[in-house]
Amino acid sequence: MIYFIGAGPGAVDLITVRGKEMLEKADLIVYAGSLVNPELLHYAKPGCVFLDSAGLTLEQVLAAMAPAAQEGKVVVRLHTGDPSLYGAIKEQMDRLDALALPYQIVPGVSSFCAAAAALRAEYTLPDVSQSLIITRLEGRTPVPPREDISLLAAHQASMAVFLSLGRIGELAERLLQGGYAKDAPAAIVYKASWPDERVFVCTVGTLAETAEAHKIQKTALVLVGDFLKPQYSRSKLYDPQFAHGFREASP
């Protein structure tokens, strides 16, 4: 069997249990060694055989599992975060497709969830956003037309930003095209949940100084929106007049 697992925002405490669990019983784990702490694999037991795939093409790292899983082994596929997000998962589970390999997957916590809890932040607060937009600038890997930064910006929605802090200049200028203001809120989180974690608030307008003076080029996340700002409605949800299954409205 293999396994897909998140491995969370990279502190080691924030894998799952039940990845925590799979680590331990791996005979095998195929890990991203550019992305996942390192730490994580102290869970293995003796014996296990680790492989990283940061300098590894796609069938190598089929050609790698595959023969491991036919022979009945537990094969764990480490991913960073979650694997549903940018983890390229998708064509590694057709090709298992293929071979009639069978697989698990077991989510793990995305650094935008790491993120917002270093800024001891809400994305969704009444009367500011209902609405949380993960997307990333284009690189090697195209981005659709239709969810160019500078479209997305002008929901403003609360945003998290992946991948993009190597054009971050670009980045800035593209949510100004949208509609933010020069002085909304922004915040840059470099390594959520990591030891060396260092957060910048900021503004959109000064992003890229920002990046610029502390030499954060990668492995951040740029966060925008107004649920940075002090200002939001009370939840309707802890509020004595208003009624719902479990609760009735206070007199």
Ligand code: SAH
Second form
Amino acid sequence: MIYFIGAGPGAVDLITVRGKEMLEKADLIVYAGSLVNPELLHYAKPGCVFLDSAGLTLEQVLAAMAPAAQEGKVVVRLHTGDPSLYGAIKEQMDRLDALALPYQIVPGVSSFCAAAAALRAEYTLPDVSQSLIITRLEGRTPVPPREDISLLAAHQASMAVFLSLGRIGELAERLLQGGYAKDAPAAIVYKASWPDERVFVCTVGTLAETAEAHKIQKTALVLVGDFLKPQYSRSKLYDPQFAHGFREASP
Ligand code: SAH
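Here we have the form predicted alone; I need the corresponding form predicted in complex with this ligand.
The next block holds the full complex; its first chain is the one shown before.
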């Protein structure tokens, strides 16, 4: 059996209990060495084989995992955060389907959740935004033109931008084109939940200079939106004047 496991955002104790249990049972762990905290590998049993996928192709990853799984070994494919976001797991699963090899997915804590925790923020505030847009600038991987940051920015919803620190000036430009003011609130969260986590609260207009001043080039998220401001309305759920299925209204 092959398990695709979300390693969480970085801190070793932010992997799920199920994910940790699979690491303890694994005979082979193929991990994304560029982002996964190597300390997670300490959960593995003696004799477990480790393979860093950072320098491998899809074919090489499959060539390592498939025979081990066919021999009945427990194979873990360890992805950073949650595997469903920018994890390139679909292409692996399709190859495994073609080989009729079974697999399961164990979700993980995505870095956008750890970034909100680092900021002590809530993405979905009443009267501010009830949506979170998860996106990226195009790189070698194209982004459909209808999802251009300037178009998404027009919604003024909370936004978590992955994989885009390398072109943060361009990112800021597109946010401005989409209607954000230069002084709209933004933040850069570097290595959320890692021991060297850093949080920079800035504005859309100062994103590029903030990244440059602190030499932040990768392993960071850009957050944008009024959810970073102090103003919002209180929730209806916990408002004494509103009743719901679990609580009656207070007089
Ligand atoms: N599946 C992962 C994302 C992988 S793409 C997840 O759910 O988080 C890699 C990008 O994720 C990085 O370029 C960066 O933008 C972001 N990232 C991953 N870990 C991070 C962390 N601990 N802090 C901030 N950003 C992180």
